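Below you'll find only one chain, the form predicted on its own, shown as structure tokens.
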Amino acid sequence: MIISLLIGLGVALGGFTFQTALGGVNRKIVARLQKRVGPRWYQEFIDIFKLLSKRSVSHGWIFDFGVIMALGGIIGTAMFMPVTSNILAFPSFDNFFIFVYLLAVGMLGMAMSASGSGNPLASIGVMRALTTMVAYEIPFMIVVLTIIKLAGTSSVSGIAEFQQMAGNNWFMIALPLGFVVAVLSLMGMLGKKPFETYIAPAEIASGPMVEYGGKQLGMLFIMHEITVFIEVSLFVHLFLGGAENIWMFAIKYFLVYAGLNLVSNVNGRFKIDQVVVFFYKWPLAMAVVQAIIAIYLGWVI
């Protein structure tokens, strides 16, 4: 049990370090594409450590506890994440639905804390975030349930191993419509344009984050980086066949994250009603069609 806990903490810490460094590298790439110099690749580490060294203003115990709950919930979720078939802290507990439940703890902590600040702009940001979440999660869950049906398991590592078996393709290839839906949903999860409406800095002063500063904002930055690591890692395992070694995992992770960042930076931003209508129109229809084709008709590439 102690060894499993240490491995889990190592995955969470390693995921935070890797994602934060990768985030800095992608900021540099985007800057070069826009003919700017851009920040140093390690600037995000400096920003986080600088925030953690500063004082912060409290708006009550709910505001403070929500931040701790959010960060703790996300770290706990990351501890269950498989990196490869050999790097897995809790082999019997990498069930996809465990990740769904544990991720909700972090998100609810964030929502509780932001609402407890008393700032109406933070409450508007929380409502927008929850509305966006409901919009993209339904088509995404339909696609994942289709994958679970085809793979015969809800274990994340089990789904990855199923795709690596002889005669099986990655679900990116086997379920092309589902893959498109998953990419769009992942952009919504990561808050990438055109689905970053809940942040919308020009409209609601950075949304849920408006009242945060100092240590609390630093903790939320850490939470954000680990959340991104969890969501992109799930995508790699569910649709790209996972990874047999850590280097292949890093390459697939980088390609997914960098690709979404490049797409995000050439898009505008939807209004909140446009986000909901879009996901309930095209991705939802594509997810249902893919499920019918794969499960009832048995047409899988």
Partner chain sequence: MNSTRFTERNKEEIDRKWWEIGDYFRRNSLWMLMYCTGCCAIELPPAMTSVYDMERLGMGPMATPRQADVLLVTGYLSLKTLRRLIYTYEQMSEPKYVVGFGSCTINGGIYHDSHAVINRLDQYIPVDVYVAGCMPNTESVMNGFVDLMDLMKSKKADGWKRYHTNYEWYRENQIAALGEVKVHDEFHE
The other form holds:
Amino acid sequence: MIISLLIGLGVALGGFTFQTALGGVNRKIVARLQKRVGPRWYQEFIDIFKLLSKRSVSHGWIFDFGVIMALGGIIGTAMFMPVTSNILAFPSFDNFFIFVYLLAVGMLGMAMSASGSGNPLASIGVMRALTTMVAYEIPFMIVVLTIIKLAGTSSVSGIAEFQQMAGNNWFMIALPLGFVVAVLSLMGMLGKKPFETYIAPAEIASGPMVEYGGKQLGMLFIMHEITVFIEVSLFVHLFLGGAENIWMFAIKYFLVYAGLNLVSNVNGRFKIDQVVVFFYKWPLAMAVVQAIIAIYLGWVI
Amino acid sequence: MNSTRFTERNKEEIDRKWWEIGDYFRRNSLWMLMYCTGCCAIELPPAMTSVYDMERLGMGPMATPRQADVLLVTGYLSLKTLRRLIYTYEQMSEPKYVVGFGSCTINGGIYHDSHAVINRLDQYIPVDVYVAGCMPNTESVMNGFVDLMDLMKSKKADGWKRYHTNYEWYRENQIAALGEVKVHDEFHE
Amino acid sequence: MANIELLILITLSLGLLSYVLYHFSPRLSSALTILGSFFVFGSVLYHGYIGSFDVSSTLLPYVSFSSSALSIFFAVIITFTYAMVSLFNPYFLKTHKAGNVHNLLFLSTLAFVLGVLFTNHFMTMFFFFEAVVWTSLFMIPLKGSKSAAIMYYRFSAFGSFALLGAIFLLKANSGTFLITESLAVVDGAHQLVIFILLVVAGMAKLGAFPFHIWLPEVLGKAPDHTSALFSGGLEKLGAFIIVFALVRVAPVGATFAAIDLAWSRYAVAILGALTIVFGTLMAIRQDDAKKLLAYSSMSNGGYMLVAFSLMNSISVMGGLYHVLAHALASVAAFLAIAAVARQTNTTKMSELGGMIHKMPITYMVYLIAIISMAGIPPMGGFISKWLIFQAVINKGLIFVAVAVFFGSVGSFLYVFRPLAALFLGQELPQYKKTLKEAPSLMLLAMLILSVLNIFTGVFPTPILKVINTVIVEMGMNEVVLTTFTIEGFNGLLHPGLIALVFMVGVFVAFVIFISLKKSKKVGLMDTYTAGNFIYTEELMHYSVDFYAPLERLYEKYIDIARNVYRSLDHKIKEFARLIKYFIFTYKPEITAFWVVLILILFLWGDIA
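What I would like now is the form predicted together with the partner chain, since the data block earlier showed the form predicted on its own; can you produce it?
Expanding to the full complex; the earlier chain stays at the top.
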């Protein structure tokens, strides 16, 4: 048990390191896209450690408690994450729903802390974040329902292994409509450009994060990086056939993350009700159609 | 036994070491809060975008004073904006730095004889770096940022400490310029 | 007290005694109510657990009892709800219009609920059912709203008639009023009608779509702590009836091959799905915290409908566990809101703010309750929702799944709203001086509920084992359980491990937090305002129209169900006036003529 917990913490730490480095690389990529030099690849580390070294302000115990709960919940979620088929802290307990709902603990902690700061802009940001969540989550869950029904298991590593078996395609190919939906949902999850309404720096002053500075903001940055790690690796395992070894995982992860970044950088920003209408129009319809095709008719490539 | 004991002096030593490590991170990741009061603000977009690209220095814009490290005062300050500037400066988390842009923040510039504009920003909040010129060109703005980093490295950018030690003096100047507000209401301030 | 009949009679007489005592000392009367409720709960729990109920009946005529694992399960949940709410009684009696009858009504509903759950005879059950309706009916207007009580009565009467119709058909079908015997032989032409009537009876009591109108009215306008009783206790009687209809009656109608489910059950599942969606959408736009929780009760009732209609051991276990988890969570949430309302005299979120600073324990209770209600680990609601998801995915019910997932994510939205607007945010000046933490008895009730909310989420297997006996009793296979894990259709769940990992994560985060530089404390009004000076707390508190952008998308359509009922109401009134115009005129001979004519028409076949 202790060893499993240590492996889990290792996955969380490794995921944080990997994603933070990749985040810096991606800032570089985006800078090249805009004909700039861009920051150093380890800039994100510098940012986070700088924040942790500053003296911050606190708006009462719930402000701090929420941050701890947020980071704790996310670290806990990351500990369940399989990296490859072998690097997995708790075999057969990496249930898909744990990721979705344990992630929600972290979100709840952050939302609570933001509202506890007493700033109305933070509450508005939280409202928008939750509204975005109700938008992207449903199509995504329907696609995952299809995957679980086809694979016969809700264990994330089990789904990855199912795709690696001979005769089975990756779900990216097997469920093309579902894949498109999942990409859109992933952009919503990561808060990438058309769906970053809840941050909106110029409008609501970065939303939930408006009152944070110093170590609280630093911890939320760590939390954010680990969240991105969880969501992108979930995507890799569900749609790209998981990974046999750690290098394949890194490559797939990098391609997904960099691709999304490039797409998001040529987009504007939706209004919040546009986000909801967008997701409930085509992605939801596509997800349902894909589920009907795959489950009732059995047409899977 | 004596050597492993955690003495007061030892602690200071460790704190200083940590501070130096922190300093490296702080000067390589300066997040700005742009207080665009005057015309010098026009120099910031080119500094941020492709031509000069301040992100390569680790700098970037931030939304609120809580998140920011360096306050950019770009131009003249009327009495009305000065009050808000001080409020904003006090909300920033420490350590914090101030960069004054243009001659207006140094000696009032072309507004030196205006009744509604303060002449020397230094009297109200501590300024770490001035970028002179009316208005300064983008090279000197970038140069100012690099200067700030050098000052931080040599521990001379200690405006926020001076604000603590000389708080009474700053407060006096602030009240002398702004007067005390009797009615707490958004229309009277 | 092992004898059920004696238990019921004693509870009733304690109720009468508390009524008499109230006129001497309200405090003593409340103490008696608390003792009585805990006594009933203790008896049911103890004798239910060791299985030593005495079902003989000697004092009451025509009444007979039996005890089954299902009725014990429901009885434990409902009596526990009563016991917890009874701790709130003493603090609320003074605010009532007729406080003297409250304890009487409280204890007599408790007694009649026991009657409903433990009788083995359909007519007795109907009698007790009506008695519950009539006694609970008078608890609603104690805060001053008669319209809610009338609405409650209308829908309950509708449900009761449906139940009565089903009972008569069952009698005609099987020749007996005994519950188990008559339900076992349902077949032939009556089968569908019986099924529909029973489902309607259960849904009317559960407040499921399309019979949901009464639920928010009653729960919103009943006295603050009584709402908890309705949500956690009386509403669950509906689930009890639903279990009759959906689990104990054999499936009706043809089977959908693709999903391997009888169409009648699929229809119920769809109704459950609609209940979830409508409940969630309405809960999101409420300003009254109690009404919001009422709609959330409705939406959670939809989960129970979906779970029971799927008819396999995982889903039924999920449904039964959801009854328990939702009872615990909603009672805790309602009681937390009641604790706030007791001091502020309002439950409107737009008028409240920053309660956390004076009532931190109440806040934590509410937080734990909503985590469970939203189905987030490590609380009880997660286990039941996980089981229900397993069943839904295994059946491949796509449209139901859309609703189930929507309700689950939507619940984050609505449960967060009271948290942000009522407990967090700016501390409003009108409550700064007077507000205090809730008194100790109320805190005791809320803390017990919180501990159970956590316990049901961390270590659910002892309770799930009890549910397994219920499932086996109903003729299904038991779910595979080990000491710590639950085996679903497509995965294992280890709730304790999730809690442990979460605690490790929080510990790591706490270590990071504590090892860094201490923060400077600032007040709530010292926030980022883009340099503006604002001294009014209300201006800095975001609580009105919290989800306005989302609400705008559907606010045109919210009144459809209500309007349908309103026009139905008009039509019935019109029809009644028509009859009155023709039959009940001022001339008695015409009335007599019509009565004779109608009697002849009715008796035509028998006479000829």
